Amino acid sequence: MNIENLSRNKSFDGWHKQYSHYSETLNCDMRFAVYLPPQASNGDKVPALYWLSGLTCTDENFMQKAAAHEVAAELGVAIIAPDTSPRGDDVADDDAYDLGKGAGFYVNATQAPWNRHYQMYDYVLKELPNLVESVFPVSDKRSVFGHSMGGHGALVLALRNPERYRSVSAFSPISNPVNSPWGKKAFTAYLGTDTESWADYDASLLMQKASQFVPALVDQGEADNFLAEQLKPEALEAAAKQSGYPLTLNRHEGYDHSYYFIATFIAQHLRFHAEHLKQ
């Protein structure tokens, strides 16, 4: 797989690298960054943690400014954050910030003209962890967390792969996409007015039945100005209520949906995964 670097830069003895590469699954070249712990300059394999972002961002977000090089330096634990869609000038989009280029929510299109380059599902499930497991010092123990739209996109791979990732987490996921307006306009896009086909991407629905579980871990600020209409947490509390699935989610007071909230607690997602990966 030929990739091409495109920045470097030393951070806490290790390093935050970006690269390209074109995806097969995608049909466009793709953006991703890596940030390499200091362990694994001694040519030791490192368990990985995937980072999906929200609505808007792309692979720089949470490298600048979520404040994760430090505590994953010292429990030597790379990050890797693919970009949040395909990219492209032949790439379909939108005028809307919530659809298109920059809003993948991590499925799998069927409908024209989104399915040509729209597999974001597929792209962070196999083909990115393919490509990193073969270029870098990143072993294949898995853990994958995300924020908001990458928080339903974790949750959502986590719930239905329980055999690849160690351990979940989310900072205010769209927890109950096919009642949320977000889910409700990316599903009929992406997947078609087949209300029961969207099922496989709603995280409450995939946990109320789930019968594997992968340790989860959901932080919700209850200053987030899209708490009750787009992310809906309650749903994902009572599913784990019927399945008995070991979530734990923990509610701040006065937190919205920022990086400044996402930097406050990184470093117990850091932590709780590092205990999984580890084991």
Given for the second form:
Protein chains: 2
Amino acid sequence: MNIENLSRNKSFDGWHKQYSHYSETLNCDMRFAVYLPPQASNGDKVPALYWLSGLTCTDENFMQKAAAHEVAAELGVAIIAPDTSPRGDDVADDDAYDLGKGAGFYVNATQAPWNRHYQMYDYVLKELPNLVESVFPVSDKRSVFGHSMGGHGALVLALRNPERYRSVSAFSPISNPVNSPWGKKAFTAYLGTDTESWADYDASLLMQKASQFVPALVDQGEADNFLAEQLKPEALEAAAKQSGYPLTLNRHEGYDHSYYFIATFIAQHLRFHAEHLKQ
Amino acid sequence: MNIENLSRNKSFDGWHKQYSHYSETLNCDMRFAVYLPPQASNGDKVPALYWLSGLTCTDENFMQKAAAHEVAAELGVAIIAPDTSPRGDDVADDDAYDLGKGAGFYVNATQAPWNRHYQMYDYVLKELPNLVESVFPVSDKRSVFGHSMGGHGALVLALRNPERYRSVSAFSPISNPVNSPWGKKAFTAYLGTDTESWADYDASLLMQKASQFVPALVDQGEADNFLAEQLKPEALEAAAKQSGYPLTLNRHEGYDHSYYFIATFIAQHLRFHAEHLKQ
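So the form predicted alone is up there; where is the form predicted together with another copy of the chain?
Time for the whole complex; same chain goes first.
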């Protein structure tokens, strides 16, 4: 495994580090960040929480703005934050912020020109954990969480792979992308106009027919500008009711779509995951 | 007072807000940020902690990256973060990151072309608190803290105005700017080549002859790239010893100059200030 360390910062007695590696899945160089809690220096393997960011983000937004390190250090949980799309000069892109680079939507693209690099679903599901578990003192006890587009990604990954994740959570997820402008635009580009293929990447459609359950926590701000048009948590709630899915969905008066909202509730998410990761 | 609200985000039951106003001291429009803890909504005035950022920063860096809101909300203390220099198309600038915009060094410039706008010392000492105390439920119980160039600014403000501040703290301050390349370059430009005028803006020189004391806390990472050449905490320590100044200076193995270091120790600084602000 060829992996290059780009930076390191001590944080709450653990380490935040950025790495670059060549991804065979994505066919390009990729950067990711990891927070290793102090317990990872003792030789023991620590469980892993994978964070998926939202539109326009990189591996940096969560690490810098979510205020997650203190509680991760206390709980002894590693956090791994990949980038939100393939990167590089030869990677297809679009001028819009919600398509192309920074907007991979955690799907495996089937349509040209996107299919050459945009295989973020496989990257986050398989290649990245394989790499992380082979290089760091991080175990295969995994949970996944994310924000907005990354909340969509986290829910889809856990719903389709309940054997691989102990728990899933999301802040302000795009809960029903086949019915949101962001989702329709991205899925049309990446997956084509045959909307049947979209269902594999829609958390509400997946939850509705789920029979294997991964405990799920969702937090949503009620002053979120994107709530009604793009996020549609009510679709996820209705789906959970249909399948009896163990979903906890909290709404918070006054909170918006920003990292200030995430930071306010991040400790609750970390404790929720640690409870399931340590079983 | 003409003041325009630019943004608001709920955070830990309080509010992060950005404002723009015309500064008569700086002769230009300025932006600043404030975190108002939930206690500020009860009609009571809360004490105020002024944060001064380092080179290249704006009002945003601290609010987004320092993870300070949770403990500020618990303690009931407001945090006010000004920008690091005057701004605008007609404001003198330099291509370097350590002079001009983003690098005001919290001095009152006496040299052209800088003296037309670069009056950050007076802005932070007088105009900004006057504005804040007239517009927000924020009292005149003030403390001041900052990072790097802002740590220098905080120490200088408190040392020269002990009657205005209850306590002062700094992360990785430029402790002896008259002997650091950053300080020499900025002071030569803003204050001129007569180095006698520089002494009013050097925390170590001021602390050495101090007779009125503001309790002072400094934290410094030992893996900080700027430690030996630019920061020189040993000069501050020697000065405190000479005047008997109540300075607590902690060194931390492995920590660097970044906001990850600040976030790790921010709660200790907030509790230190709250203790003095609530007396």
